[in-house]
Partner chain sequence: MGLPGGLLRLRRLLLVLWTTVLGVVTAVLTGVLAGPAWAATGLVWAGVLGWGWVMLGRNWRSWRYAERADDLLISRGVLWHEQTVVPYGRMQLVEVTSGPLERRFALASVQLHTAAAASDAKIPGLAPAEAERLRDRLTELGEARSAGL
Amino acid sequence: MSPVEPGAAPVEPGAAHEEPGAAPAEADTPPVEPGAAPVEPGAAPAEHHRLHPFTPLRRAWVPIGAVIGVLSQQVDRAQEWARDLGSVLGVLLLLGLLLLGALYGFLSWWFTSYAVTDTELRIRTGLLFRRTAHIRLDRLQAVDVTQPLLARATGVAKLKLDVIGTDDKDELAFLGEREARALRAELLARAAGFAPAEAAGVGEAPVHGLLRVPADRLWRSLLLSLGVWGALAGGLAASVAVWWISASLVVSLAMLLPVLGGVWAASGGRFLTEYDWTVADSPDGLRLDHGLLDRAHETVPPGRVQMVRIVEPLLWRRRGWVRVELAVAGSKNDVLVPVAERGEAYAVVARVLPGVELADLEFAPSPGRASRWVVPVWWKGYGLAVSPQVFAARHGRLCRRTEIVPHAKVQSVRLTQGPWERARGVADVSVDHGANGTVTARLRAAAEAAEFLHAQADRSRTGRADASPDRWMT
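Output the structure for the chain only; the required form is predicted on its own.
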């Protein structure tokens, strides 16, 4: 029996003990999945959560819809199968199809889960082929909550995540509405730099309403859109001409239906999507809420807007209405305001581009003597304006478009000249921004364009050096 050191605690019978020189015992740690972030010593394993029980019902219709789609393409053969099987076997086959769809929906829901760690959001999916998405929270730029009509009726919501450097959005469909909003608030808080223990209790960031689009203004603006009426008139004229030439009503209707679909998407579809459009300001960006049937709650992240476009259709100008569109790096949110008075729209743009006063921009027109021979009539619609914060180009006469790019977002500048432009002494100056787009100031005097090329490169360099970081809640 070995002696006990003075002051040492007595060893209980049966307790484990260490041999002299042995390494200290380590606590059992959970296995780490391939590709997952390493678990910090002493950190609790991430707790995985399943989606809302409504999800299997939504996913069960995927195989059923696929079978229905195949049968609709083979109507005659499907009728022959139905006659051969008889009524009893047909009912049994239908029940088997429903059970198969239900089983698929349940299994896909059972094998889908998510977990939030200190540094990332993990989404596990896949029934046969497992996939685990690791979404770094410091790369998260927007979290949108959308509710299709059936989801609104059942009290669930879909969470869509915009991550820097990816074009496709990862999503969690579906969560309970309260759970979706709470998870969104927690993810935004962690992306903003809050500690994990604090992020869960931060809650939704406070919002301040900026603009709400009345329904009557929205439908009137759609009625005053020349593009919709032009497409409808052109489609009807083409269909009547085809009917007159071919004497076939089927061919005429086949040509008219795609046109009617496009007209509906630009009028009725837009009304359903942009109904009750609300813009609110919050520390995590501008909140956009809209939709009549399908409700969407989107976020325009601060500092990620690469370009702002002001659209002024011809029939809107007498009423002073404009439409504001965006180009956001890594996001498909492209509308900021569907229709608003000019002053209201400029106030919202000032929240996206701090320090920029659009009303103070003075556009210099293209030189008339040279430009009228390059682009007859339409040359009057071109203009260029530069301020200490932005580069702005204007074009269009029937539908005027003004595109504004902050100097800090300009990736490259170039000057181009075609042979006819060289002969008339004019050139085009283009800037590329971070949303893979280009803004061009057309028909500038060649000497002015060459001087502007170098000046804009300097402005972009100093703009990036002075720009504030793209950070939320700061």
Second form
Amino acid sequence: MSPVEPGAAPVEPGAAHEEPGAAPAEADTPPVEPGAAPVEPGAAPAEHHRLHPFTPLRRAWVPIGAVIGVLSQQVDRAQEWARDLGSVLGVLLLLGLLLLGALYGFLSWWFTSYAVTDTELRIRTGLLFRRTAHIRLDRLQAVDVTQPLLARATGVAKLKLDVIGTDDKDELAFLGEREARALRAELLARAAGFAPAEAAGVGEAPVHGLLRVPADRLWRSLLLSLGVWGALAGGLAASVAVWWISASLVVSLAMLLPVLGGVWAASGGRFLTEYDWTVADSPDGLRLDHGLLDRAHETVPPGRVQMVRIVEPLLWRRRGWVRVELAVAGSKNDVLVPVAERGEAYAVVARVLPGVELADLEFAPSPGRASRWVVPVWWKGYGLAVSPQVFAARHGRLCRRTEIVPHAKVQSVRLTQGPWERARGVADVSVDHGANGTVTARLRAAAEAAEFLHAQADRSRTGRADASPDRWMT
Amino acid sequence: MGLPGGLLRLRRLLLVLWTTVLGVVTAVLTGVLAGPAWAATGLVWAGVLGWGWVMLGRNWRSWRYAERADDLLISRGVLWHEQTVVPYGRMQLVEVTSGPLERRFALASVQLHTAAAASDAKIPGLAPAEAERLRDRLTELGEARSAGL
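Mind sharing the form predicted in complex with the partner chain? What's above is the form predicted on its own.
After this comes the whole thing, all chains and molecules, with the earlier chain placed first.
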């Protein structure tokens, strides 16, 4: 408590003079501190750590940025105001603002701490509104270490924890780079079921590289994306048409801008994030390292993957390239491999879903005579395959997508049949998985679908029995 | 098992109320604005009433649920037919809800939640005693077969 007061006290008069908002923030801090103190002895012997001292510098920009944002929106009023104020007062105001920002950054850093206990990670944040998050380690879905460009320059990193049902609030930003890696290793070791004493010393699990995407293959694959070229051509054509009709260059350029933004996100932006994509295997799960400017190091612990999707765009098929996406409950990571040869990609998938041989899946097509009239042309893309481990459904003709759900992750099974489908004697079968998604096998023969519904329910029920435990080292 | 008659009565009552109100409003408006002969357009709503009456009956009859050994099966819909199977072990939460109108007709709904938001398994219009029995039974079965994600 004491370090806050002296640091804060000199700021108070200057800040209170200009911005009354500073006063309540200052006044409210003392009651918060004693309130927090009793938690400490009650919260087990776990010791609380603070984040890296770089953090306040970064957080300080939040209020300053907000003020600048407001000012720049009302430029005229601000200029007028500045003239009235005079230069001395203006400089004082600026200083006050800076100090306020520094104070905010310092206080938010001071009041954020984390502790690792035997079963939980506890994060305490909040200056006025306290928030204590207890994250159960055996429910951890993924742990990511990310380094934005600025953070890379200063040698710090952000640790992000994915748990089902929470927003992206649970992150520790920033930690020292080495500290972040050590903490990740410890969290994963404890989540795996190592004893606490061991966990701290286990260190990084041995890593065994599986796949690395070369840069030239990545940019080639991005150039071979029909969707991007289609969007670009469509956007250009539309804006030329608008120019021709309205004779206003500005309007047509304004129309083109969002299209260009989207094209950039799907090509250049993806190149930046997917650059140097490395997939490695470790006992803690798969490690994904990628990024040109912002480096990210993701870890997906074993048995957390709910769904795997193999995407094969039209122009990639001749080269035998595929993209692999995955769904993990509560996590936003969705790319497993941005582009790879089919065989390499299947080998990676086999690590994520043990015992699954994708090459051996045999897809049964939809019955042609009935489906032709329900979904013309595209019905040929539909397919369904079931192995003892997984349910797999395929759809799409230009861009073929194969979605694979392990039976153990299936939450419920549904059969739907519209009036037109019933007339043709077909039905759709869907399975819902734990990452809030649904995989649908469309247009199966009605009798097969009805039988399948019950068979799949049995498989999902029993599939759980031989799944690996949540604590994978026990 | 099908649903008890209360839900059908409630839905048909609401249908009669709404079509009568709308029919009267249409008849009065057209009668005043376009002449008395036009008031007959209100009869369109009588047609809607008749059609809705039959449809509600068919929809109500299509609802089925079965507690099987290891999962709950819900089947519903006539034109758009849907069957849902939820293994007991995957249930995260079972809730019984009952709005003011439903309470007036002594009805309650049971809704199951799994980790997937899409698996929407709801059984409307049960007798409260049956709803509670089902809830307790499902929770019990769910506990016995519970599993993580």
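Keep in mind that what you see is a predicted model, and the values were worked out from it rather than measured. By rigid core we mean the largest C-alpha set that fits within 1.5 Å across both forms. Residue numbers count along the first chain shown, from 1.
- With the core held fixed between the two forms, A364 has its Cα displaced by under 2 Å.
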